[in-house]
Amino acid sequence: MKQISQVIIIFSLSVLLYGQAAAQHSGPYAGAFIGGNALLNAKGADSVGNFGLSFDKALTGSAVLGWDFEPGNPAGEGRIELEYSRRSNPLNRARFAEGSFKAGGSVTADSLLVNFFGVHHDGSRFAPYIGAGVGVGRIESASLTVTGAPLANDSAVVLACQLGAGIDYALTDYLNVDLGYRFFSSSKPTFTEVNGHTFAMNYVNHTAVIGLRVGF
């Protein structure tokens, strides 16, 4: 996280230093991210009660494939994409009535994305953007563990939905770092317990991203 960090702050100082006009890009692009996500807390509930879980805070990548639409375009100025993303991050804690107890194990989830784009362009390099996106994720509890005990092991297939925003930086007519914020969420996954019951946990997680994109 403190290297991702460290990079991000590079990058925004560096191009501070460089904003010459850049040729507007249309047609399709691909592109790829890494960067670091947030789960937040989860409060969870099965038939013997509710709990809440903790996790830490870990890596993130996804790659995309979209089109620039092109300027003057009855959509609007901005792109639609397709979009993958993996976030996994380990369980660090789970809280019951009985206290807080230490926790192992993580939940990983896999996203498939459409995402729409408004960008706005000023005929500099920089051209901020906002945008969401819908579409189904995979969430798996992967050998969940209460103070070393099995708690779960299993995945499932949920709705997804995030919000965007960041920034553009054109290097080349062709070529875009994207340093960006995407607010990501799901309905809620229901998983069978190593006892049989079942619990449900709400995902929420915040995730900022470091990327290029290609066009061609």
Second form
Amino acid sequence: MKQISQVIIIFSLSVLLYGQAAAQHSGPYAGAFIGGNALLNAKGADSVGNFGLSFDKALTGSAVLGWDFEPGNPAGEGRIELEYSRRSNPLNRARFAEGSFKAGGSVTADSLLVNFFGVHHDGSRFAPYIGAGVGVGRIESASLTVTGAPLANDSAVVLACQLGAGIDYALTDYLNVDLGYRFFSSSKPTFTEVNGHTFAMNYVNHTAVIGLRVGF
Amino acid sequence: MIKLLWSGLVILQLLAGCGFDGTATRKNDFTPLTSIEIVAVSSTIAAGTSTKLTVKGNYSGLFTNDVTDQVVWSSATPGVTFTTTTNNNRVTGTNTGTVILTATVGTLTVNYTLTVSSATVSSMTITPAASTTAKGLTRQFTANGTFSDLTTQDLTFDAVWDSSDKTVATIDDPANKGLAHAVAIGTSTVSATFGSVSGITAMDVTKAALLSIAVTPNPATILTISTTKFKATGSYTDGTTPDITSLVTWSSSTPACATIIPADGLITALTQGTTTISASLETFSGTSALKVTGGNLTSITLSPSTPTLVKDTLVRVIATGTFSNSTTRDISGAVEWSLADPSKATVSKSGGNLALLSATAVTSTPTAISAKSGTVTSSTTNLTVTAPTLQALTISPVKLDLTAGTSGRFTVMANYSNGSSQEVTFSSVWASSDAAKSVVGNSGINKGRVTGIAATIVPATITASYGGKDIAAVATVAARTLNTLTISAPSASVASGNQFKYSATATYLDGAVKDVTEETVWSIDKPNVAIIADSTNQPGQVFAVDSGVATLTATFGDKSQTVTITVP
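Mind pulling up the form predicted in complex with the partner chain next to the form predicted alone we just looked at?
Below, the chain from earlier opens the complete complex, with every other chain and molecule after it.
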């Protein structure tokens, strides 16, 4: 832990002392991100009523392949990328008419999105960005249980989208640190319950990520 | 780095509190049902009586639910019968002794020991005693039996219920045990019989009771210096909804905006604003939200100015109001007319916006006429009444060519000895030589108006008599087939409070074109947006009331046309 703190301090000081402009990268890049995500309390709805599902927060990971537009590109300054991400959240509680009950299992979303981010370059190493992405996702309700009794074990393919914002820091002309936020949502996945009913649930997720992007 | 990540997670922790927070309606049928329990109202019942059974399910010790509707009942011991249709989940003891009842839900079973005693009923009481029920309502009675072993038991479901006068009260036995319906005013004896024992009680049915009051129109929008009448409709326990306008007490929450006559719901709008109109009766009240638009009255202008009339003639007088929103409209019917010398002339109002000034005596000096509404009074105009000698009458036009179903007007002018002349159309007596073909109006502003009834071969002679002289003209009526009806658009602004005029034109198959504005029936679908100004005296004229879109419909013969009125 002490070594990690030292790394952060050294990194921060180098950012402050070495905050001069870096050349703006254009061309292909690849990146990897890690972070934390919170899946919002979900409403499950089936033919016999509504119930609530609440989840634990969890880590998330993603990888991107993209293209930095060259400076002065008529389409605007920014980048386009293909992103794969995975968010898996343990089910914590299930709320029914009788009350809230301990629940188990997890809901995992694997998504493949095409993102476009507009980036504001002002000549410094910091470059804020904002953007959006659309694509598809596969959401799996893995071994969901209520008080130990099975609820559902199913998966569904859904449409997915996200809004994103953050800030890039150019370590070198080809290496960026990216600190970002993603609002991820999907169309409602429908899962089959063990008793034969099917329920549709909301999927809305907040994610904070940090990652490195390497340009080529 | 890890700290950085977890600081982000702190933010996510806050966000995670969002999401679905509504009421869960689905029951938890995932958690296994692990045990059930039978609950009976009475563990001991007399033979021939019943008790209600309930089964409570325990789900893994986490929660309980009533699972009675999932139960299959049985008993290995003869001596009871179960009822699961009417009076759900009751068990009746048929033989004395101890009976084991068994409830089964899925794979779970539970037993209950019920004792059926040999006690016999000795008396029965019905509650409530001597009840009073408004017509249309129901009353649930309960029968309690006292038995030979001094125990008591609810016999509501085991007794046979009856009403002595079914025109007053009925009991739907056995479907709804003890439930009486009050159907007419009067008194009936309600009885419950179990075995050879009966209990009785009187049920008085009184007149239907008021449940609520509805005030219409609601919401309502009217113009300042106008009146409208609200209606109150009562909803009663017997399902009737009579008009109770004259029974309620009316009030306005803001009398400065609109006043209302407490006895009959007639409201007069005074100033722009909003008020709540209430109708109260007994402990109930109904309300309507009233909006008053059209600007506040700032001045009144009279016309004609400085009129001179010959004694015993009359003329239409008009009071035009100017309002704070720069609109003007005819308020002749809404103002209070006054004359400085009422012995010389009178102003009569006969509904709508019609006001007629009648000269009754010669004035030595001009007499002042004014009109007032609230605190606003017009400037005076001076009336002079003379009495010259009538010399001659002239009528115009000399011939009216009418189409059956339409009308036209004659005008009569009188020439006097002093060289003056005056229109005396409203002061003349009119007659038609052939009233079956063309009829001439002889009252109010319809004087001189000839309506074609049927085609004429010989033109009808229309005669106007005034001051001992007669003047005649002719009217012909042709039968034509209506082809199209068109409505003109007004040129005036349709701002709230303004008065504007539409006209209707009929085109016939033979190419004839006639103005049929006066014969057309005009209507507007949304009185909160625009209203017909005065269907009798100002046909085709409309008041803009409040912002919105309304449809004006004109109907003449078998043709109808609509036009959209948009009030900004």
